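Next up is one chain by itself, shown in structure tokens, the form predicted on its own.
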Amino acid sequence: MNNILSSNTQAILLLTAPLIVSKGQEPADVLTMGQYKQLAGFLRRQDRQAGDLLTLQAQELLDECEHLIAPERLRRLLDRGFLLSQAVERWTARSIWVVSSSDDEYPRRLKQQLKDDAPPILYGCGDAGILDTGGLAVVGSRHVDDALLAYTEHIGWLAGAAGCTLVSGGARGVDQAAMRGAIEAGGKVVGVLADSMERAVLNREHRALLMRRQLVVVSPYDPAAGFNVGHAMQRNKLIYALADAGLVVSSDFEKGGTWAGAVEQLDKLHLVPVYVRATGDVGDGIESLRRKGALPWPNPETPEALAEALVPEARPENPGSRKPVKMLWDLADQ
């Protein structure tokens, strides 16, 4: 993956991204991701693209989106370069690449699965072939006590010896615990990050996972953005739609990044499967999510039967599900 950008991409990325370079930056006035969906389903309808925007010949097709978006606010954004120049430097010195939903290099599983709701930018870092792997996603709350870590980092540690990618978005507790279980066996790990990418690039340890081609963290959001609690909830979808499955380890009940992702698969998306932690006092959001129609994680004991109940014939009937079911660690502490 290199950083030499189509011209949708520039184009994506004036338009969506903060291009963050320096401390206490101007914020811009970027499209919000609705703003922009209406305004790349007009350019389609025109058989037109998002590159056509920096064309000589653009202000024609600007003045066409204005009863969607000021030309005036377009133009400020696309006039940007030089910015996103420093940006794109800024990114290939930490080694993290950016992909648009336009480049054939964007994760199959999230236009696959997200559909118009994928993510037009994804910034990342390792090997992006990582993310069309599928395997098993786990989640679960920040605070839990040791013998739950154990739990987790066992359940992680049978992903990787199975060879199924573990996905998670690594904030401390539950995600971390299953990425750290993965990789100690061997396993290749997607962490799906909310905020500060960068920081978690430069990491040390994580550079070496990142070198060995172990592990690969994505996200959606600036790599210098900072914690924002509307980006870890939003960044749930990805975790599940890069996955054939995911497990809740554990829910505080009606609130909470972990219990809004998985009440979203269930009620909405039915992306993939969603399994909750059968054994121990498994607290009201476990149960909740039970009665919303998770499925009851079979604790399969090796590499083998975990593989296994990953397989689609083998799952039981989810009975939340309304139609037919489909076949990320936040590495720098929040």
Given for the second form:
Amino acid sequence: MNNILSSNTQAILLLTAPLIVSKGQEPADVLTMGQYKQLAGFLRRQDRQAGDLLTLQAQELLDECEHLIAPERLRRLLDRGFLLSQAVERWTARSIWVVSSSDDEYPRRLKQQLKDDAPPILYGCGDAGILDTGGLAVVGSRHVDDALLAYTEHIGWLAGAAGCTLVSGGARGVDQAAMRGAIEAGGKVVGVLADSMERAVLNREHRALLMRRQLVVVSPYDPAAGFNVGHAMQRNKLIYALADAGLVVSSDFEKGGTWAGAVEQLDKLHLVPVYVRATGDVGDGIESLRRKGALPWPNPETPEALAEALVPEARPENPGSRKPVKMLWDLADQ
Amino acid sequence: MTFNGIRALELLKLGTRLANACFRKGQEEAIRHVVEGAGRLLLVQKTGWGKSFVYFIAAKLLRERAMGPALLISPLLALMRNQIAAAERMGVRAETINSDNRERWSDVASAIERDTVDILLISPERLANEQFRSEVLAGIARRLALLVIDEAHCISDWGHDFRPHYRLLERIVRTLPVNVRLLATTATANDRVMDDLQKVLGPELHVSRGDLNRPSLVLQTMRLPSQAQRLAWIAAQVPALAGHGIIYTLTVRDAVQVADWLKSRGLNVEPYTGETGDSRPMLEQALLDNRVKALVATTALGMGFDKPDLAFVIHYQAPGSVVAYYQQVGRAGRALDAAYGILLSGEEDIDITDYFIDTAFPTESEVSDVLDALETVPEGLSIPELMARINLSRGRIQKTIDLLSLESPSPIARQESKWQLTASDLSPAFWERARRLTDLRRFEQRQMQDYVNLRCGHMEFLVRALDGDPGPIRPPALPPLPTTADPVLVREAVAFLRRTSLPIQPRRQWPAGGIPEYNLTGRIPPEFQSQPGRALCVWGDAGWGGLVRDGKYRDRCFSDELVRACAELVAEWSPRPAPEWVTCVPSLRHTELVPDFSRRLAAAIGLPFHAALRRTEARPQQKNMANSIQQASNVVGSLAISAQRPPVGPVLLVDDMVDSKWTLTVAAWCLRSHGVEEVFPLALALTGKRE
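Could you please show the structure of the form predicted in complex with its partner chain, as a counterpart to the form predicted on its own just displayed?
Now the full complex is given, and it begins with the chain already shown.
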């Protein structure tokens, strides 16, 4: 991985990414997701691409974009070329790769599922090939009891043993329990991070897994970005989009990222079937998700049974249409 | 962006202070190319051609069009003072951040913040410094209009001048969007280097290449094996040469020694090295103004020093490559009809260049020591923590860390102050490159020896080695110089080499992290420190070095000649308050060698000898301890005051060899904490491996 970026990727990074190379760096006025989408659409209609904004003739093109975004603002963003090279160096030094939606290496699944709403930039570390293998997404709260952790870990183990990739958020509690189980079974794991990728990839346990190609971590947020509630909630979209099915092990009622992410799937996005835990004391959150159309988790007891449960033909269709709806996610509030 | 030729010429006139100045062939085109943003440009022009006018004028023109500032990366900034002065005359606000102007850093950083810097000049090492990047560079990085890479041949592995941090620069260039203007400059690029530069800088690279021949240079080579012969030769020839020049040596020590010798012969010369410090600009100016006959310099006096009427460049030792040699000798005769470029080659040249070649890369065991240590500590280790864990010198640890961290992908990364392992293994390409570069350095060393052996055709040889076109060869405009040294002068030079003594600066701090077992940390209280001391010679040098080695390893007894030499040294030195007695550093390994010598020396200078110190336990030899923490820990607790209380008067503390100075530091600390008034260390030889 050498992070030789195409001019399109360079331009998209310049327009949308904060390019954090130091603490206390003055934030740039990067384009919001909506603004970027409009700009990308405009360029496409002109038969141009983002990389054209970097050429000698860019001035005219920038002026043509005036009805969308002030050329002066675009120029300020595009003038950050040297900063970009500094940021790329920082990522590369930590074995972090970066792809844009204009790259062939960008996970196909995200583009198919999210279309224009796929995050324009994705940072990652580890084997990107895992990202196109689908699998089971497991989500839940940070604070759960030991019995539930053991239950979750077992599901992770079943997925791993079934050769089914486990997709999760890498947070404490349910996320990490599911990942632990899958790793234990020798399975592959995708961690969709909302913050601090830079630190996560240097973590010693992660390092061994990344190097064994068992783990890939990805994030649409700058590797140096710290915790942010909005990001933590919004990355749930990516977790579902990268999987064939989602399982909510636990959820608060009408609050928290797990709840919001699941409701968004059930009410709006309908990317994948959403299961909820159907054994034990499930609580108000899970009950309400059931009422919103979540499917009861069939509780497969063997790896084979779990694999079967995830086969598309075998599972019931989620109600509702699969038309993508406008994304909430905004890169500008990083 | 359109180019304003009239304004460019106006700036040139201001910069050169010549009302009728006009651009050299290629200069204006290059400025136009950069200003118009017509793509990346590589300028290959010999030193003194005026590359700096290209980037200063281009930077100024861009600024006059409200563009962002420029950044220039160059390995030898301290030498750019002349260019900066020219820049200032053109109204270019040039600032530099380097290790010599630490006190100005915050001013420069705030000037960048206020956008009142037009061009910032930094070294590639500075660029790799995380603190600099976050605190200073961030201010310029978000709107940099022009990146200038000086000495761009360093980007190529095939460049003669390997600088690890150019690997970082290479990657930065590879990821730099095309809307940042890029100008690369070099004086020397053979075909292989050009191919590499094309690859890194891009297929659209535009190249402007000038002529390499310097017809005014009269080149000559000769072998004079001993240092004394070369000292004698220089002392005889330099006074007779017309004009002013530079004498190059390979090491700082040689520069100082040659300068001392020539001064003792009444020549007006000064040493100029990386350790010269603040007086460097003053010395450069003295040579520019012809107030010194010559500077005796290391390569610290290099790029950017421009004296058009420099009349000679003499090498006291042969450099490691003909390209390096060409660059150095090429400083002579730029605006003269004739100038001398004389290369003296001595018996130690190969040893010195071998040392540079052999230490350029960490060994496999150094790399595995560092990686293994990091493997055991998931949270990572700082450099001092690594020093406490592995027996490698700070320099070797730093070099290993530097080179590993410049790999891509890198096996290590720094998070805050600690180095941690990343999710990438060290690529085998690392070792392949190290081998390839070592082979290349060996080839260059042989090529240099071929040059030394030449009888004629020197310039042609140099230009061909650089893949240039030698063109028509002119007969030399000056007669050849004699190739032998006067025997009388050689004898005097031998005596001089034996007269030199070297200072031993006392240590003032316990090593980083301290020595916890003995509760010793931070500053050593002044009342427990030693005074500055003296050493008779450097281990193995051309003066006393051979006799010291024979005494230690062959005869197991230091000769009377060395006793007399040390007695003379003490008389000349005359430390105050005068020592009242003599003692020595004891050894369990050679119990009599140093005490015997010290007793004879005490007798020779008429002072009593007391064996005030004893060894409490056998420890591994100090010379096998590679860094401060290991050395200090090894010696603390192994020395103690012997049962008999020492006298309290000032003492001369004798040892045979000084390496890290920790033994002397701890011995002085023991003596002084038992009430000894002052401790003056005296050693026979300094060994090279010092931190």
